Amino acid sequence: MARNLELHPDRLLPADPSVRGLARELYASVAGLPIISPHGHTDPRWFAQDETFGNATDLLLVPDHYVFRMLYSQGVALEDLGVRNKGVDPRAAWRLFAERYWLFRGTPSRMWLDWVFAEAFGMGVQLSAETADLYYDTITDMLATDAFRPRALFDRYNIEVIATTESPLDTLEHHAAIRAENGRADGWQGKVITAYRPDPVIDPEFEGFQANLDLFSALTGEDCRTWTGYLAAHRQRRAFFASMGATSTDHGHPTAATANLSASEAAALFDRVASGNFHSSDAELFRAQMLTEMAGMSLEDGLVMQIHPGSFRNHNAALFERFGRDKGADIPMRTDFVHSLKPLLDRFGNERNLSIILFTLDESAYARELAPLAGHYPCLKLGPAWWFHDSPEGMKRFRHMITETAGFYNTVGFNDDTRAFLSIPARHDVARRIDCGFLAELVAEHRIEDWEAAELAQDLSYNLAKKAYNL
């Protein structure tokens, strides 16, 4: 029996009628403000070209890490699912998805799902076997029309500003041809950004490093192959980036770790990196010397940064080998901030015009130690709940663990860093939802007053993001 999907209009806020009453007047007063999404992984080609996303696999099924591990670890191959796998029916892996939709019960891909079924497609039937068909063919025929289009979709759910990220490597067509759009009169105005992600150039263990810094080297004209021609190609790719309106570099390393190495040590390490000729513990060097070049290039060119550490990598070896990248098997690890931070704030940490945002998949370093960084040092900010905890008990535990020492206003606010496009508004909406039922208990026991917290999620639903990423 097919069962009704509602979206209750009071989920996620405080079950307590005096704390939720307070809530809900919050929710109302951010509800509606445009989102800014400062940092993600969406694909500038859909904006550029603006093409039909295809059928509902294609859109929510196959690029969607989210979901695709829950259903690898229950059993599900992947090729099935038409991950890497051009030649399966579409129809037959979303059956496959729609039979184990009760596996999500809980999650908060089963929240996000269900808000885009809902509120993007109008769905008022659960997902499930009995009804897998009618959602494939529903979605599939919205998803031909113009209304479903991405530049469509970006203006109807409020999207202020979105930034992708891209390699060094990436030559930026698909930027330069929307700022192309957006510099005619009759074109589409939407704003969409990149983001400096230097990983493949930077990482030694990257696969494919060595044959990147040839690519480095013939794009900038610079010998990346010398310490000092890579540095310089670096700068200049990131003033490239920076005229295709980035305000962020990204790092993804695997840990916090930074070195404050001489000219003549760093050049040395860099000769061995370059080589091929390394070891494990030279890669993990080479990694945190870059992020304190990182820094000194940011404190130079104004770009924000952000260090997203302590996830362990394709940890599935063997998926690894056969479907590559993000598809599902990154772990996350303990992380040192404390120790593994203070070279490089040794150097910049008291830099007024420096911004470093910090995110962690290690909850436990929250309170004891993030929360003191950025409580203390100029230059340090703190991402929100990222991940594995962009979830509503993972958000309310941030809140809880770091608002003490570091108060609201050295945190950014809220960025979805997604590469399902649909899923934004409703990451926005979980985040806007949880801030305000957080907000509403502190009220409730007279810890702020009530103006402060109808400022508050103002700030923590829009502005502190605006502010953070330069926008």
Second form
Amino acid sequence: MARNLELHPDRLLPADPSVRGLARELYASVAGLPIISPHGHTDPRWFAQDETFGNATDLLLVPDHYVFRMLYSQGVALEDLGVRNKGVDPRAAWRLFAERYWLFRGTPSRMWLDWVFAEAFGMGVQLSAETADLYYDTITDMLATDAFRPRALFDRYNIEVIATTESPLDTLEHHAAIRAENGRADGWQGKVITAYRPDPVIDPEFEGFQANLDLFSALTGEDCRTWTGYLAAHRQRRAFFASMGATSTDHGHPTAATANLSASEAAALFDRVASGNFHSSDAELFRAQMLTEMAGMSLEDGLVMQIHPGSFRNHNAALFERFGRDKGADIPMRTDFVHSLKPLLDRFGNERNLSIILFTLDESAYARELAPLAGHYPCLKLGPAWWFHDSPEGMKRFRHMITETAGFYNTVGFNDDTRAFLSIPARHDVARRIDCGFLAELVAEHRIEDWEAAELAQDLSYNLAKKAYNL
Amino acid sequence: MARNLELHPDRLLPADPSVRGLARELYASVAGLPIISPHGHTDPRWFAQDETFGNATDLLLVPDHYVFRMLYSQGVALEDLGVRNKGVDPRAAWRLFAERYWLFRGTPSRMWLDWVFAEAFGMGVQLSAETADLYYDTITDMLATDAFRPRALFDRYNIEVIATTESPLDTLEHHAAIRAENGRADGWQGKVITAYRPDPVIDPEFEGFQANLDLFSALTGEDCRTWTGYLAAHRQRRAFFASMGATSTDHGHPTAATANLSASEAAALFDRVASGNFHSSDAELFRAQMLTEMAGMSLEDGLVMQIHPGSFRNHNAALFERFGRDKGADIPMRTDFVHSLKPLLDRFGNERNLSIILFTLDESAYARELAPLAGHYPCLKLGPAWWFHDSPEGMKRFRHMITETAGFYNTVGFNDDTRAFLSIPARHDVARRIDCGFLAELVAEHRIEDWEAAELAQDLSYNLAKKAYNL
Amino acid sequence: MARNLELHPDRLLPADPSVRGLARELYASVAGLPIISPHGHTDPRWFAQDETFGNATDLLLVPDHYVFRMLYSQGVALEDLGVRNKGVDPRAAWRLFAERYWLFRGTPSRMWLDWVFAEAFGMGVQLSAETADLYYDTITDMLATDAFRPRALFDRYNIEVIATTESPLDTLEHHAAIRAENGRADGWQGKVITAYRPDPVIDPEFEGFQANLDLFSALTGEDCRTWTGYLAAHRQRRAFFASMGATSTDHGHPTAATANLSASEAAALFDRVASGNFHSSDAELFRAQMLTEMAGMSLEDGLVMQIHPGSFRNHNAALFERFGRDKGADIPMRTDFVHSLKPLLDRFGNERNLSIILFTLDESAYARELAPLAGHYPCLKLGPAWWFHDSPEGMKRFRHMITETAGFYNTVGFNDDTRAFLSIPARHDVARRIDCGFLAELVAEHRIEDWEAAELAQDLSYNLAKKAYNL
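Here we have the form predicted alone; I need the corresponding form predicted in complex with another copy of the chain.
Starting with the chain above, the whole complex follows.
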């Protein structure tokens, strides 16, 4: 017998009845606010071309590394799930997933997926071996309808603005197409902007870095084998990205290291790196120096800078060789901020017109390093609980460990940071519920007033993200 | 006036009445399940010879480093407690403890001991200076009765299986005797198995390592001064341990370092180590390489591998000299897993038929490193909250920080990991209560369904341990 | 419309009604206990000279780095707040603060300040742009009255004893004056003691260290350019400080490193350091060795030793140059204790007549390192949650992560550790509320008995501090 699927209206709100009452009221006041999605990884092609998404497996299983990494950890082969394997029967892959859906008990994936199943697709029974085909057929059929095209979902989900993330080498043709559409009176009016993520031309250890420098030259007309040409190319592409709506850059380095080299030292380092004949410590120093260079350019052009450090990418070497990046094998590392950021902060830390948003996968830095840094330096703000910590418990730890030192106003609201488009409203909903629960607890313990909690609920759900990202 | 001692039926369950109701129901459904004790340090001689345990001090004070380290921290001399001192009057030692029992307020020792006092010995008043003699006499008298012999307690406590931990140099005669007993129709049927803990012949810095190599040779007939002979000796002893019921190995290294040397590098390293003329970095590398070798043998023989890293053993040099190992002076250290385990994982990480259970004393690794690793690699599982963290708060932190990324099914249920036999049911009881409280909270916040919580309560209390350890 | 300001009687107590009832009772039993303030940074001149405090800005804004760092992080210039700027209109500075008081939502500063506003100054409306002038005028007027002189406030706040913190180079004239006053039958009887904080003559990287050595010689008549003279000078000043009431020393080093050099190695190191021609690693080693030397002197003279490690002082170089020390730019760092303290512990760890109180800014060390160390070594105790963690959440984490391994009796009660005199009762009140809430939760979960919680509430609020600091 299949179990009912029902999303309880009080889910994720604190259990204590008096606190829950407060939380429910706060949540009700923000549940319907538009979604601001200032950082994420959706595909702009979806919104430019507005094609249907394919079948259930294509949309919900194959691209979701949260889901397939858990199945992989329990012995399911990635090939059998259709990852990098067009030969698999998508229904068979879906069944493998459905039969093991209980593995996700207690995980955020389970909550996001249940939301998608119930709210987006109207499923009334839980996913299981028994309901695998019902799910596959229902979802696949609905995805073929106009109501499930990307733009229709974008509108239905009340997304006010969404940012994608692109390499400097990207031509942004889809963003251009969307902007053209926006410009027509009868065109679609969804706001889809880009963000400048230069890792492929900044990280000397990125796959294809040397070829990327040549592409960077070709694209910009600058000589990106010289330090000055290389910097000019960045300036040019940043301006182009800004013209395509970008208000931010994003930097995904292994550490938070920054450097503050003299111009000649930096040029000499670049020459080593560009020659392809460099040591791993050169690569680290170059990434470090480039964070500082990017901060300098942000001060010029006003793009907000995001730093996402501390992931050991592609930890599973054999898996990476066979399946490539982003397959659930990125593992967080201990991350130092207090020493790492000092060179950049020595140069730009006191600038009031610079905004750097810090993220971490190392929660031990929240109260120890990040809150004190953001609670002092005018240029620093703290991004929300990220990736593995984008979860109810992760968000609670973030608020509990950050707020007392950094306050609420050195944080920037929520990021969904996802490529799983359908989960976006589910993720924002989780964040709003957890934040309202946290605020309700503060009110219940008389640490803030109820009217302050009401203001804060709006700020955390909507205002702070708009403000921090200049949206 | 002596205070009453009463174990409250709701102890350790969440205070909120609605959550407590749920927790109470869940707990009721698992409270009576048999105990699976897949890892611990009880003495097999107890079960083989079934002799009485001696007096209260011998059983409850002298061997319990949790207890005497606390007393020592507050100025009581270990000699006065009878530690390595046969000359002390056990009643006088017991009084020193009883007078200071209030020092244990808020500690798990207090909860385990109160359970033992009330449930095992039927004490109705609290331990204090005033009741010291009453306790000493009552307990000592009861210990002389047949009902308090090891096998009677084993049966009374509903232990389905217990694993002890032995060195490869151990002859396992007690296990053999128990198995012989098990084989007789009228013999005792208690299941007592061993586990292979090779630290004394793997860690070049272990006391007596060089002599141990010779014993290893003598015991196996292999030449354990050669790399191939040494490896063959391990294979032979592992097979012997398996024949004595072992389903697991256990490795207590200072760090989680692993290595992946070529066969010739490994042989050369072994030669240095076996020569006795080696650097401390050789010792670390050898331990690291041996974890990988052991993983390879586990893939051959199916023994589950446990890694317990990160304890700075015998931190108090003067105390170690006088009183030896395991005297409450082992202090946890920061432990890295993401880099340390990579060499082993590069070689065996994707094996579905290998099972490695990771423990930590560094809770900062839970959400950052361990859950992401176990939530990806098929061979990795996470052991329960260990040692200092085998406590109500420690268990809560474990579930809160592990579950969202690793789920429940990459964990392995509870280990009591103790040499304090009488505390075993108390410890499993604490774990069941805390887990049921955690599940009840998830239900109360509508993060899982009530029927899922009921299944999970059985899994966490019983099924997962059996499955993970092949019991 | 200005919002009411009212301090709720149940503030900071757990929200659950049954737990709150218990907590309220416990709190009621300790709310009125005298304040023991065994470590802090108030100015002894206040109590010696008993002059009025000046205006609202001078007292509450300019000296409070918690407050102005938050304003600075949000773009307010320190000059405009009157920090190192006599030219600013104090009322204008106050308005900048008042207009931004909402930035402090959820921070302990907000709670302390609201207590000061409501309890000390009787304000009935909240601080905001609208009430800025009302606040400024009311507070400034009241500060001019006798009731708001330092001694009157000291008495009103029921302070039994307060310790200040001075450099060995301080002449302690204010303490002498206070003691003379204490000695007169009709004199003020407030007990104000000092503490020996030798960083300026121990840390070779302290501003003015070389000149300080000369002052140290001049003050003591010892030749502080020789190792023996230098040590003798310490002994002499420690004795003088003890004669001025000191019962403790205090050490604010960047790390917790200790060393155990031979006398000749130590002398050679001192020569390098005193020559001014030394490496940064010499400075670190010298600080490390001096902790061990200070422990040795504590064993002789009975002064309790406090170690406050792990702050990266003056992280913001430009700000330090312009505004000096203690401007909200000290950032915590990861801190190791297990290796760092070993040299000192190897020498003195088992001394029962030595007392070393450890503090940390790195909460990841609580359960992993500090509780196990303090739960074993007789000489170690744990100081309360410190600085950034002197907050409701910080205190809760401290109790949750420390208690199970170290118990309550290896901790030392509360320190306010502040230079913000008016906030002292507010801070002790927060600590008492949080501790009572924690105890109430233990009772509600039947982990301790109610009568034990009642004893513990007294101990944590009053007894432990007196005992640990020999007051």
